[in-house]
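Only one chain comes next, encoded as structure tokens, the form predicted alone.
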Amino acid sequence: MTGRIMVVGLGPGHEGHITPLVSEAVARATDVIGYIPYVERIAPRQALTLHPTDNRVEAERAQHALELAEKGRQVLIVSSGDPGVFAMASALFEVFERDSARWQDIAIEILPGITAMLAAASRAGAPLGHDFCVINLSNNLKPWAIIEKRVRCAIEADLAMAFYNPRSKSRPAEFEKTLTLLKTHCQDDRPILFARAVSTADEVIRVVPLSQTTPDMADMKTVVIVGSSQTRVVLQGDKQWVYTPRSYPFDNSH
């Protein structure tokens, strides 16, 4: 029997946002593997064997995925959100690249899933209708140098902004040196939105103006969404709705 390798996100928390793919892909599966809080969100069933490990293994764990695959198991890699956002699916090629001769007959599926930056943008309105892009503050695999560079580049070329990771007790610096990076280039008022442990009972979502950011409002169960110079607010009664219009000022008159 040919051996497979599913990696699937689960999406940010609610079962609602599992895809029906994702769902067969679970049912099919002989094992899982994965970071401790999302393989516990799998339901333990007979013939399944689950493998949860602690966080920062992702090599080991590919490796573990590969070799189980190797001897015909159905092997499923669990990631919060989309495993190929800041997840698993990388950690799988890393792996896989260093080796690859030995492990061309696996199966291997890459299966989406709703990721905390699109979860938290639909809760807040459209944050990121226009152009953006995604930054992982973590300084654990890459220089701080390089993230704000990064972070610049962003500024400097007025893009919505979504940041993951963006501060731990072991790493507050990040977050704080991009706030004063942010509230040295941009406009006081731009609005900016954290969101915390979206689509679960311990959601909390605010939105505040740049001016009013402290290094505080973000853990690493936040997602922190910052919007372009053109970004709005619009109130619908008690409602803040966040939205980044789709066109861009310009002088089309020549």
Second form
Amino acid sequence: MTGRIMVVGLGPGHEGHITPLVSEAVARATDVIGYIPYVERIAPRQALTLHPTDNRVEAERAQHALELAEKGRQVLIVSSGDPGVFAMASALFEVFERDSARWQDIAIEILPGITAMLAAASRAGAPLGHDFCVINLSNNLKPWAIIEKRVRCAIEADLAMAFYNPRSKSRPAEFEKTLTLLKTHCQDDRPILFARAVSTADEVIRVVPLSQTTPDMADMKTVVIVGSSQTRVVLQGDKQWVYTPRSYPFDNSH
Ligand code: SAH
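Beyond the form predicted alone, can we have the form predicted together with S-adenosyl-L-homocysteine?
Whole complex next, starting from this chain.
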């Protein structure tokens, strides 16, 4: 049987966010590779070998998957959310490219999932309803100068922004500096969404005006969505909906 690698997204947490195509790939797999908490989401069964690994060993995981597929195994690589968003799909191709001649006969499928920002946005309303950008605030794989430049350009372009990996214990400074940049250049009442553990039992959704945000509102389980200048809050009883209108004010007269 042709060896195969299926890189799948398990969505942000709730089973209902797993697509039928991903469930079908899980059923076809002989091996599951991924970060421990994601592999734990796959029900064990006979003839399915689970290979959970610790964080930050993406290249080793990809190499392992390619070697298993080379032997004819049907290998599932699991990511949370979408596998192409700051996750295993790129890690796989990075390793593939180093020795691409060796892996030509392996079938590769990338199956999308619901990424954290989309699940978060839907819980709050429609903050990403107009143009937006997505920035990973972790400086593990890129320098702070690049992150800062991208945030500055996004502010300048008046995009809504989604921040992944906003803040970890070992890396508290980037988010604090990002908030300072936003507070310096954007209006005080700009809505900021802190969505933690979206679509799990621990979910917390908070909408805070920019001037009242503090760095400790985000951690590694949080995705942060910053509105554009047009993003607004509408009330429905106690619920604060956040949305960005589809149109941007412009002068069409000439
Ligand atoms: N591939 C994943 C992202 C991996 S990077 C996806 O598409 O969602 C990890 C970051 O994703 C976390 O630091 C956090 O910012 C965000 N994230 C992942 N799952 C989340 C969830 N359930 N709720 C909120 N943020 C989440």
